[in-house]
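First comes one chain, alone, set out as C-alpha cells in the form predicted on its own.
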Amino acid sequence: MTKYEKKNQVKNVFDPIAESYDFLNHLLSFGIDCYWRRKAVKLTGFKKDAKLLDVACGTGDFSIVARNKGKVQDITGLDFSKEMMMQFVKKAPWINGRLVQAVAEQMPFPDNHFTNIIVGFGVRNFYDIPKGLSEFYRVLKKGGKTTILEFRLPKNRFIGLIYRAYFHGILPVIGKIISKNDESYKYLPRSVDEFEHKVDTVKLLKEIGFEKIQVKMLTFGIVQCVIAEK
C-alpha cells in the first residue's frame, strides 16, 4: 500500500463508524480513555493563553477535555474525516468554524503559529509519520509542547497476550456487532501492531528538532504519552 493509498483508506475507515465512534470508544476502553486525556492534559500544563491545535480531533473528546480540565479557549480542530468532525460540532457547538478538514502532512497553518499541539490515537493513522511530525514542528512557536497519545503493545509478557487476545480477537467482533462494519474494528489492531514494529515515536522527534522529551506510560503500559517541546 502506497502512501496515498493509506490516506484514503484511514479516511474510508473512520467516515462509515462516526456515529458510533464515541460510544464504542468507552466500551472497548471501560471508559480508560477518558482517564487517558485528562492525565494527558495534566502533564502537559497548559498556559492561559495557550494556542490550541487538537489534530485528528475525530469526534472531539480530546479538545473537549482541555477546554474543560486544561481551560483553553483558543482550540482548532484538524482531521481528515468530515463525519467526525460533524460529530464533534453536535458534541461541542463552540467548535463550530474552527475545524479544517486536512491531513497531518499539509497543514494550512502558517509557521509558529500554535503554542500546543495534541494528537490522540491518530498518529500512527498518519500516511508519512515523519513528515507530520515535521508539520507538528513547523506550526509551532519556539517553546511550543506536542502531546501524542498513542496505543503501545505492554512489555510485560501476562500483560501483553491478554493485551493482544482482546485486541485480535474480542474487540473486532464487538466493534462489527455495534457499527455494523467489519473493516474498521479490524483495522485497529493492525494498525497498532505495525506502529509498534516501525516507529519509534522519541527517536523521530528528536531527529526533528524537538526537545524536552517525556514520556510517560499509561495503564500497564499500553497507552504511551509523549510530550515534547520545540
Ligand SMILES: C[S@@+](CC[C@H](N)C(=O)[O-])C[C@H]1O[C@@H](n2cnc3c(N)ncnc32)[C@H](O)[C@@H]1O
Given for the second form:
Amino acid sequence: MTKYEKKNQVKNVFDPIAESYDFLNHLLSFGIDCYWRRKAVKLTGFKKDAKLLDVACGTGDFSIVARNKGKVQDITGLDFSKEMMMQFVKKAPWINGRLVQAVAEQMPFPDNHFTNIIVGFGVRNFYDIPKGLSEFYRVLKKGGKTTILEFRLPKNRFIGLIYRAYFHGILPVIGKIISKNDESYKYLPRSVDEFEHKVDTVKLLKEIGFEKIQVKMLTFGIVQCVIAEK
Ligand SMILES: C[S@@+](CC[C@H](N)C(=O)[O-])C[C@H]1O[C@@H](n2cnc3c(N)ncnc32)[C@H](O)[C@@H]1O
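Same protein, different form: I have the form predicted on its own, so give me the form predicted in complex with the named molecule.
Below is the entire complex, every chain and molecule, led by the chain shown above.
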C-alpha cells in the first residue's frame, strides 16, 4: 500500500466512527484505556508551564487526562479528522487551547515550539511513521519530551492466544454492531499486527536523535508507553 493509500484508508476508518468511538473504546478495552492514559501522564510528569501538543488527539481523551491529572494548561490538539475533533469540542469545551486539522507528517508549527508531545494510539496509523516522528523532534524544544502510547502484542504465548481470539474474533463483531461500520474494527487488529512486526519505535526515535528513552509495558504487554527526550 502506498502512503497516499494508507492516508485515505485511515481517514475512512475514523471519520465514520467518530460518534461511537469513545463508547466503543471504553467498552472494548473494559475501561482500561483510561488507566493507560493516566499512567502515561504520571510517568511523563509535566512541568507547570508545559506547552503541550496532543498529536492524533481524536476525541481528546489524552488531552483531558493531561489537563485534569497532569495540570497542563496550554494544550494544542492536532488531528486530520475533523469529525473526531468535533467530539473533542463537544466533550471538553472548557479546555484552554486550540485544535488544528493537519497531518502529523507535516505540522503547521515552528521549530522548537512545544515542551511536550503526547500521542495516544495514533502513531500506528500515520501514513509515514518516520516522517511523523521527525516532525515531533522538529517542533519540540530542546529538553522537551514526547510520550507515545501504542498497542503491542503480548509476549506470553497463553495471553497472546486469548488476546488474539478476542482482538480478531470478538472485537470486530461488537465494533461492527455498535458503530454500524464493518471495516473500522477489522482495521484495528490488522494495524496492530502490522505495527508490531514492522515498527521498532525505540530504534526509530534513536535514529531521529531522541535521547533518554524509557519504555514501560502495560497490561501484559498489550500497550507500550515510550517516553523520549530531545
Ligand atoms: C485511535 S485514534 C486515537 C485518538 C486519541 N489519541 C485517543 O487516545 O483516544 C487515532 C487518531 O489518529 C488520527 N490520525 C491518524 N493518522 C493521522 C495522521 N497521519 N495525522 C494526524 N492524525 C492522524 C485519526 O484521525 C484518529 O483520530
